[in-house]
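A lone chain, given as structure tokens: the form predicted on its own.
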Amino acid sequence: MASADATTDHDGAAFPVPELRERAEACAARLCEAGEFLLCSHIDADGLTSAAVATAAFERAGFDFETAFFKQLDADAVASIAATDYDVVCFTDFGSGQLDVIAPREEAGEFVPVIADHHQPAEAETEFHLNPLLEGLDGASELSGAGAAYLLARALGDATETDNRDLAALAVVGAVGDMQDNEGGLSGANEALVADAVAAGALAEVTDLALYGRQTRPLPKLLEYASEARIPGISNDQAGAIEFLTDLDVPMKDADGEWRRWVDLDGDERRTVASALIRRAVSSGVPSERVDALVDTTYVLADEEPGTELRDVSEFSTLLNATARYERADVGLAVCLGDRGAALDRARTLLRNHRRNLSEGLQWITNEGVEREEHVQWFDAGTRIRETIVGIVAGMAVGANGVSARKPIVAFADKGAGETKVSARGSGFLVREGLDLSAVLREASRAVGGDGGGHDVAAGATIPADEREAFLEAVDELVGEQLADE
């Protein structure tokens, strides 16, 4: 394999995940010696991103292959895969939890699994396999599907001298997908994809207010959405909002009367909306960490248009969950490859309507309220919550009404065909006090005849519908043991 020395690639930058290098290369190898092979993803924002950046650097590498998307890789999903005429099989995303799937057919010469992914490995072994978890990083906090494909694609530079450096940008927007950027931003291996980013001036790191919607929002409703601060009298407030705004001494309306947003406030007016909320929050007895995550690191994308959904990588990865999740992975994979036309549109479009369901979920669940079991808590959606979004929706309920954030929360929605999904949430709290969602899901789902995993403080499965109460009585057993344990 051609490379400048064992640290540096050709164009002299050096290789972001040293830990990882041996493996993508391999991984970028057994694809050059293909040439041709079908290249399979995940539904969500990581999973989306994770195409977008292996189809652009296959392209630019010239190679002849396939894309196609699936909900889940399970069983049938992996005979479909096998039933193709190709012999090579690239995975981004997933492929590491269902080796235990993927391995037979390996084995039974039927195709070669190609795998860039970041979710806990099954029990199996395979060759070419680019994963931060084999190497001691963290897959849920370090290095996201979109990471790992990265990876895959700097390794694929290197081979063909090609600066792939600004597919970075969409790695990032892959890893906050994904949930990944704490207090003081994205950690880990996925600082290094930040620095490549901005190397390539894709990306922009900036200190600025932590809110969601600073692109598109206007100044109230960025304010009366904020439950990431959930400041009393202002969150979930609107007349509160435009008060708090309205005796401020910065214009908050331009010149037709509408509302500014945030992106629209210069910076001395930023500084004067950010010191006033902070204020706030402290006089109303917001907890001190919350506070001081007011103001944090966030990312922008440097090509995109400001005021717009693509700039902000959070709305980015909004937009891109309101194709997948709505069986349009199509529309966000060409919105990921630059198209600003019909597919923009179409996107946005989508996103009008998965807020709307986010919102609907949101209140199902305030009304409704969770049960209880000793070690988890629990909703069934059944058909109310679109099972592609219940994940979704569950991680927002937590720590609003009713919801506890010192229990991890498990949610079930109709699947149709006898089956239902099942998505649970943990928080980092949890997962240090030794919470692994992952394995419980996998061994609980397992046991009722169905399957699961994922990460220690996210994961899904599905399992058959009549075994809800079997399944839910594993769970609760298994949490149990493992925060027992610490």
Contents of the next structure:
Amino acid sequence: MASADATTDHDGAAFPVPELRERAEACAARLCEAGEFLLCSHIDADGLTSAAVATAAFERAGFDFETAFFKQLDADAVASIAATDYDVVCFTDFGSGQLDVIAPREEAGEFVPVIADHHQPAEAETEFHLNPLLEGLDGASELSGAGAAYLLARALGDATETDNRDLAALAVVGAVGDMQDNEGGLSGANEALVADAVAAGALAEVTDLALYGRQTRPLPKLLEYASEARIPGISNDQAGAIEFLTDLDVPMKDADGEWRRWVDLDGDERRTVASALIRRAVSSGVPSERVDALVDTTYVLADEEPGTELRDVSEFSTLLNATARYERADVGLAVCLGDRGAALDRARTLLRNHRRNLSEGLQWITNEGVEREEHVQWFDAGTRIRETIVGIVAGMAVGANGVSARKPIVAFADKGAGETKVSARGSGFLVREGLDLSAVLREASRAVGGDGGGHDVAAGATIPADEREAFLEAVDELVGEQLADE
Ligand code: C5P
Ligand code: C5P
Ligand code: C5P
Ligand code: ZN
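Show the same protein again, this time as the form predicted in complex with cytidine-5'-monophosphate (C5P) rather than the form predicted on its own.
Full assembly next; the chain just shown is listed first.
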């Protein structure tokens, strides 16, 4: 597997993230040795793209493998994996956080784990473990699960005809799906993946209006729903958004009388709208950093048709969440692997349902408001918000009416069977102040007989339903300690 030159691939291309090369090669070699194994991945956009990158690379390598998706890798899930006949199990976008559950299975000879992940590792060791956090890279912002899977694919490139560089674009979808793109676009190790995807002709980096929905949303909706911009009289204001647009010297409807989308405007028209938006933001007192953020680095998939849900990386990731978070990971995986027929049709139907759920969930939170503890704010959605999307809704609610951007938000939803799902979201600012939600959720959930983990800025857990109060008290105290320490 290892090539003679430590810094270049067989074809002379540099390995994109040199810090992780050895780990990637060790994992790749172990899979080559096995030839036959089980692939397990997570049910969100990053988990799906991780599985898609891995699947494509494994097929090219001629491996014999099966794929399974899990909502969480808890003790039951690991037990069901151990019960299969596979001697080797490849985990993508999870595995590190559950190493304390997996390692004893390995020791017992039940299976050998090969992990490509970016979550905070639990305290246990294993040999085949590819994770940016083990080499001092940030797992929340510099490399996603799909990025880790891509490095594994690159290391496998030696065993195949291709170097697998064409798979980098899917890894970028995963990183953006995990919200790793901040101001200025993707950073750290992710930049090397962007460069690979661009070099492969699959991705374009474009400086553009940084609002969600440029490809598919009618212009008034693009502006009205742009809650991240928070422009008075436009954001969350349907009539205001329409008035703003119709006052501009740009035709806003097409020949059929339908609202145009951002993607339908030509360069001059886009500049006109963007300049007017910036002027309006400035004149209504939007802080300069939010004004600057209105135009930023965006990513489009060069081979996808403009105006579709697949063209923009961020919209693509939403389409994937709409499948896997509704028990249809098979549909999202097929779309990632190129199915533009039945799977895409099905995904579009699922997307309509997902969007309705997000919008109703957000509406419910802004109507009900959140409860405030000393250091965190929280809401309990019960069965009103599906537990698989309550984290997305919590993240979208931050900064909306009545939801502070200065305190972490903790969301609860019913899982059934006496269990409650917890999702917590912070901010870059709070992380710089010392917040680590992964540590908080792991400790507080374990204290009440549950389990959890994730990233410093976003984490999740499952707890017994009747322990919500005790759990919340522990969370509030731990967050208070973290923010006081610094
Ligand atoms: O399981 P996984 O790592 O894929 O999920 C990461 C989660 O963290 C996503 O739901 C993503 O939206 C969230 N996140 C966030 N803010 C960030 C980074 C990630 O809310 N800055
Ligand atoms: O990328 P992520 O899955 O974390 O995005 C969360 C959801 O927020 C997406 O599914 C998308 O539909 C939605 N969204 C939105 N408007 C925005 C930003 C995101 O509807 N301005
Ligand atoms: O489920 P949610 O979107 O809130 O997850 C946020 C982050 O926490 C994700 O990265 C997820 O993988 C992680 N998580 C975890 N253990 C759990 C639940 C979530 O590590 N029990
Ligand atoms: Zn991930």
